[in-house]
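Coming up is one lone chain in structure tokens, specifically the form predicted alone.
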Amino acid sequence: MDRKGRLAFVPARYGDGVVGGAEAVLADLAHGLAARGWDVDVLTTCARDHFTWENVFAPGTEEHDAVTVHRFPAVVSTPRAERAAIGAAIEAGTPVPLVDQQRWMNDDLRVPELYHHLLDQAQDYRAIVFAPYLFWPAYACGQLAPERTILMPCLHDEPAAALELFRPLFSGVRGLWFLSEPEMALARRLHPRLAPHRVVGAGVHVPDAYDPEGFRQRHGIEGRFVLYAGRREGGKNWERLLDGLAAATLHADLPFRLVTMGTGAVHAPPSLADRVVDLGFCSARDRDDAFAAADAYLQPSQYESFSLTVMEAWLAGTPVVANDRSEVVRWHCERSGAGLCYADDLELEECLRFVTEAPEAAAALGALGRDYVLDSYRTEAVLDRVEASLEDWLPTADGSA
């Protein structure tokens, strides 16, 4: 096969046991590149969690099939308190000068090893990918080579969003791949002088066959349940999550169980602690399968640039209960006919009371979930966009435009 040129993907983690939407869309692609003809590099840390940024995978260079893994070690040599107390101050919409926004960013994560590496090779790469915007190494590294530096922001309305601090990250590299239209936009009116810009999308894998009764078997789940996989955290609405689920459990006698699985802490209002089942980290077996089991799937967040978990859930045939305020969800559900969305804890309420009432209804909605995926985000639809996008923007193995 001939060789289309050397890529390198840099997520801030990348590995078994890592949960996050950009990481493994930015894995997902490495891959189906590699696969294509193009010699990737992944150039990431040794970090799982982006919480402590412990350094749990070894440093070094490692293969992971047809991609070249190197390692460099997450560095934290402060207590992080400035970052908290800027933070503090950005989360509340006050205004924050650029110094102490660059002394917000730099009082966390840093990996000065990838960025010496960077400094070094970056002429040896066609293309530097970085996502998402708002860690460290696509704000310090994705300036290094911005002539040949693709950043994929993962863009979310949150305040840091539209921190100066980041203007000539949006604004200076070669080109923007976007995952939505409505990430776009978002980026469109956050930073008017965008680079060239284009909405890729995300590939989503289709399993050759779902099991259900397994999932119930293997974990000894019987009856009725709703689904919710992914981080469970503050920033993905998680707890909000709980409270409103125990409110209209209470209040409509619901017969759903929560499954939940993924990272963090799950810590159940005690209404409905003994009904929430927690897997932790799994299989994509069990994913997948879980997903297909599921009366709904649930989705909190408001911050999505696209939602991994939605596709899935959709592919499944899964209808999708969503966070009216994520304007990305919100547009794929109502592209897709496939999703119900709720503004508060009432409308929560009213959507699991369909799902419960009509559940043939519900699945139809999924039905058409699974349809909407299939058209929009087939894996190889993806790779097509991305391989566009790099033959215009560095047509040349030197990087030249």
Contents of the next structure:
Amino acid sequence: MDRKGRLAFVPARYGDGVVGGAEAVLADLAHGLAARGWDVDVLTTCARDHFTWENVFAPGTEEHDAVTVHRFPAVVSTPRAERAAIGAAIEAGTPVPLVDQQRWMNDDLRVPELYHHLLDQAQDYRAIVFAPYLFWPAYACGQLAPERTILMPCLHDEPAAALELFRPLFSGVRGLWFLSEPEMALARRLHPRLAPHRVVGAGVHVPDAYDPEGFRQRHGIEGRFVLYAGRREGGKNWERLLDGLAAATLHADLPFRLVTMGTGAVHAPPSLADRVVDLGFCSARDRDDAFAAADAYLQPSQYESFSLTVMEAWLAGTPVVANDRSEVVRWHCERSGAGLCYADDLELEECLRFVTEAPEAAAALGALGRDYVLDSYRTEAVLDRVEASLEDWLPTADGSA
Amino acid sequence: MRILMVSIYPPQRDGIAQYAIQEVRALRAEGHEVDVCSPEPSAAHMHLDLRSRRGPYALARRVAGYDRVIVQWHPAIFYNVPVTPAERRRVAFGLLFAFRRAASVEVRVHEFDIAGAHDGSIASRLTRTLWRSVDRITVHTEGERHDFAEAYELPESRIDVVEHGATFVRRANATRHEARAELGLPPEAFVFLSIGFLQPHKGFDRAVRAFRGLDTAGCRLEVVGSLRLEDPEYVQYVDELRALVDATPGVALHEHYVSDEEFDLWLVACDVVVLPYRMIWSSGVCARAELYGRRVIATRVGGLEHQVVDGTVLVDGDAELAAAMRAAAGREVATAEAWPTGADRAAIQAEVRRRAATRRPPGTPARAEDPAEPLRHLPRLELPPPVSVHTGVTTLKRVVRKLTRWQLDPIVEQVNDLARAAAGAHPADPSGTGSPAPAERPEP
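Instead of the form predicted alone shown above, give the structure for the form predicted in complex with the partner chain, please.
First the chain shown before, then all remaining chains and molecules of the complex.
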């Protein structure tokens, strides 16, 4: 394998406290390839939060293990009123003229310094990898040097995905990396003239060991619980999950508390509030141990392109109860046999009844999940696929690849 | 006596038509000469589009030759939708003209709409005058009498309560054993029956869900009837009812038009008639069940409470319905169903779906299109971040933010709460329990 040439990975956010699947996948790829000997830069913003885009990290350059991180200030210099108005129209499925789509994209985070950095130095990189497609850095910067740009779209079946605005990105870049077959199928449906593409998946770190009892002791958690880890926000169907759980606990004698970790406000309904344990942002160790201690992991999100947390739950041998509307997670559940899907609150309740009443069968499902992840998403296998595509799409100038 | 009956009429499949033809039969049996005028072509002697502008006046020309005019009243026969004040004026004036030309007018009120009855408008005054011009008004229950009298400022003494089954006669002479043999029902089973048109407000889906588990106690539920209208809502309801029945052991759906004789045969064959109506004024099925001495379990809606005889079990809600059916059967029912064993994901998922389906109201599939979906994806209102590329402006913005926070933050919270409440006002799921929040921009 020819590992000559620098690689740039461009997530909109990177660093401690950043919660986001696309960002995590991209960061893992960057570090994984650096560990294999690649010269890797991360080009990103100074922001941690994707709503405020407040610059909390210092701009400039820093080293993270074998990766060089260049941070550029995130700029939000408009009231974002147009974005809100046009965004509402997009979400409602109203046809939006291209000019409005462009106004929608630009009336939010922008990163002019990053843009100009790439304008100046794109030619110095063998490949520039962007994720996710929805943010300004990928949209704007991804078209600067399309011949060496790889997009990892992390695509969901959301109204914005079909916008004309993104067609040049999806059709014009050197290649696309998808996390799953359903995501690739969606991209093919939305953008018939798709650039060369492959499913590479996402690598999942396998913890050396789990300590579920230690997790319980550290946080004073007794009894059975279900877990949600990630961003607590509407886009992840968080509030809807709470409402569904509240309804389920009213109808059924469920023994579970809901333990949650991540970012965002909880806002539990009153009938559920005393069952919810909010741990906030947790360490990787706590996260892994929590997965192992839980009776089930809940994935309410409809918009998933891979769902790292589902993989982490399965690695811990914990069954998953997931929103049926997520094609990707349903696909994982069906392939692995390790998760149940719910189409509405009633099915959510029945899934939880199953976990309550048949814990051994539920654990047996979870065990299938660990095998599935180890077979499909070991980090090394993913990195092999990534390197193979780099070799095919972006060989070095001397043709040594 | 020459009588004109104005009514929906067979072969149109309709409860009022069935009621009308039985009254016609009874009147003719008494020696009266009865003609029928229906709003659409039917087995009636004449038909008039009574919702047209000329309809009431055409009726006025016909009533003159009769000694009695009996109107089987349902608003849909006379009013165009939407029922505007102008429409109420038109109908009231036209019918008043027609009724005044008749020697005697009796109105059998099966349903009525009291909207606008008290608003003091010309329409309401005309409508009250119309009802005062009627010689005899009949309803099926005391509750309806009270409501109707109050709405149109009539003395209750002018309104008679006529039992729904007053003119009903038996149409089946089979024994229960013979009826079951003819219908293919096992002789030893305890049979619940829900019979009538398959439409949402009849609520047969509720009976199916309430029946869940009773099959293990040797019980059956027979749902018998047919689609009344090719209305999309009704069609979807029947689709869902079929799915629900398929998913519920011990329940059978006999979906076909039921002749009068077969209708009664089912009543004879069953042990208990279940009428889980969501809305009804009075029930012909209930009356016919009483005719055969069949026990009835019914929901306490409309005028049923006043119609039923002693021994009828009236229930409030699905839990009481299920309890009443269990009590009627007198059978012990296993309360906990076993889940599939082992790591058979497909079997467990199918069981989850089946159990949820038995509890889900038909007409609202599990993955129903959600009209509030765009609402849920409205981003949360967030104040713009106090940042700027210009030197010093970020600091200035932060100061402004701090100074105005006490005013702006509650407004922002209120807007987000309103958005969430608005999304929740359109239940996204059939259980009606979801009240999702507005979504923020989705991300992987």
